[in-house]
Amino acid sequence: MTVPEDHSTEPGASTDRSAVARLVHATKTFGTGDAAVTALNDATIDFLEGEFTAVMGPSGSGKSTLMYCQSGLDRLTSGHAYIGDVDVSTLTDQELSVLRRSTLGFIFQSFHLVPALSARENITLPVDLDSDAVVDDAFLAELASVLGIEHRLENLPSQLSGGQRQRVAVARAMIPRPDVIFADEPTGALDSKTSGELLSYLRTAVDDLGQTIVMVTHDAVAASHCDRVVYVQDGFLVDEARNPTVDDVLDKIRELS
């Protein structure tokens, strides 16, 4: 494991040492030669424990690339991505798989539930795949109650609404008690009412359970539920704001666009 050097004076960095994830001079380039596209350009940023961060920017800005490289779902071209003190840039594919399963949670727009498994089985899947872990039934019951799916745990995904399937995905991300949850447009396939409920659940996870969440979104309302919003444009981290309002976010997105 490699401990990152102190870059706290750089844009996007924090002097708080409780960062659970961070990028240091992170660059990701796709293609080569004249066809090369730099999707993430020399990014340095901390994501702090118990904080809800939105990552925003115009289409093609590099916000999803930032999340994928930070979480180890994609590899950087240069620079470093840390989860805690672990430099994920140095891990093998097998080591990355173990790290993601044991330390990280993921919520995607398309849910990624296993059709043949019940809601309960989908939720506990990350723990069941870890031979050294045991499902905390009390925590599962708490999650199901908070998310309003306690009476749906024996249903298959096909028997659930879109909002209920997304809540199952949220519970699955949280059941291993991960250091950080990465959410990629989690409200993108939901109606406004269900989106609001989901964002309230995520907010509760941060406030009451101390969860750290990094959420890529294009939705100003979603960003307004966060403690911080980070703006990406053309692969660069260009700005950030704390306690964002919907109007603040909309104004900034118009400026960037």
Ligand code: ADP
The other form holds:
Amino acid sequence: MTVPEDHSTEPGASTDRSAVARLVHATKTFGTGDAAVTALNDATIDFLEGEFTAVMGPSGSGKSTLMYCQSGLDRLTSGHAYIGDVDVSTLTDQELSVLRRSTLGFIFQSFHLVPALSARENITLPVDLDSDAVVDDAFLAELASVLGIEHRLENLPSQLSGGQRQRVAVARAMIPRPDVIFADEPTGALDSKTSGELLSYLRTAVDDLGQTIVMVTHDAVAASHCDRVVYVQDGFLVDEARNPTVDDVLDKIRELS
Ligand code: ADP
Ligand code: MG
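For comparison with the form predicted alone, kindly provide the form predicted in complex with this ligand.
Then the entire complex follows, led off by the chain already shown.
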């Protein structure tokens, strides 16, 4: 385990709450020579405990790369990505997958549920696959209630609406009590009503359960549900704001593009 140096005086860093995830001078380059693309360029940022952060920017600006490198799904070219005090770049692939399973949750636009398993079985799958973990039935009941799927737990995915399936995926990400949930465009495939519901469930998870969430999105409405929005442009972290409104975010996007 590598203890991070104190970078609290750097831009993007913060001191008043503990950082559950942190990038320090993080750079990711794909390809070499003329074909090289620097998708993330010297990014330093803290993601704080109990906060809901949106990562915004135009298509191709490096949002997914930031999320993938921060969460250990991909490796940086240089710099550091910490989860808690652990520098993920020092871990082997196997150690990384253990860290991801034990401390992180993921929600993607395509959230595959297992068709032959009930909603309950889909939610508990990550815990069931971990021989060291047991399902906390009380927490499952609380999550199902917060997400409004308490009467749907014995249904198969095919018996659920799209929004209910997405909420099952949220519960599945939350059930191992991850230190942080990373979501990449979780509303990208949803209609505006379902999208609004999902965002309010994520908001509730933060407010009522203290969940930390980092959500990549290009949707200003989605970002307005967050405590903080950070803007990425051409691989650089260019700005951030707290408690953004839809208009704030739209203005900023216009300025950036
Ligand atoms: P965003 O999520 O903001 O749309 P990405 O992080 O996916 O942006 O991509 C940022 C840049 O990196 C883009 O120019 C993209 O083409 C490039 N990129 C992303 N992944 C790869 C990859 N695996 N190989 C080569 N280039 C990539
Ligand atoms: Mg992306």
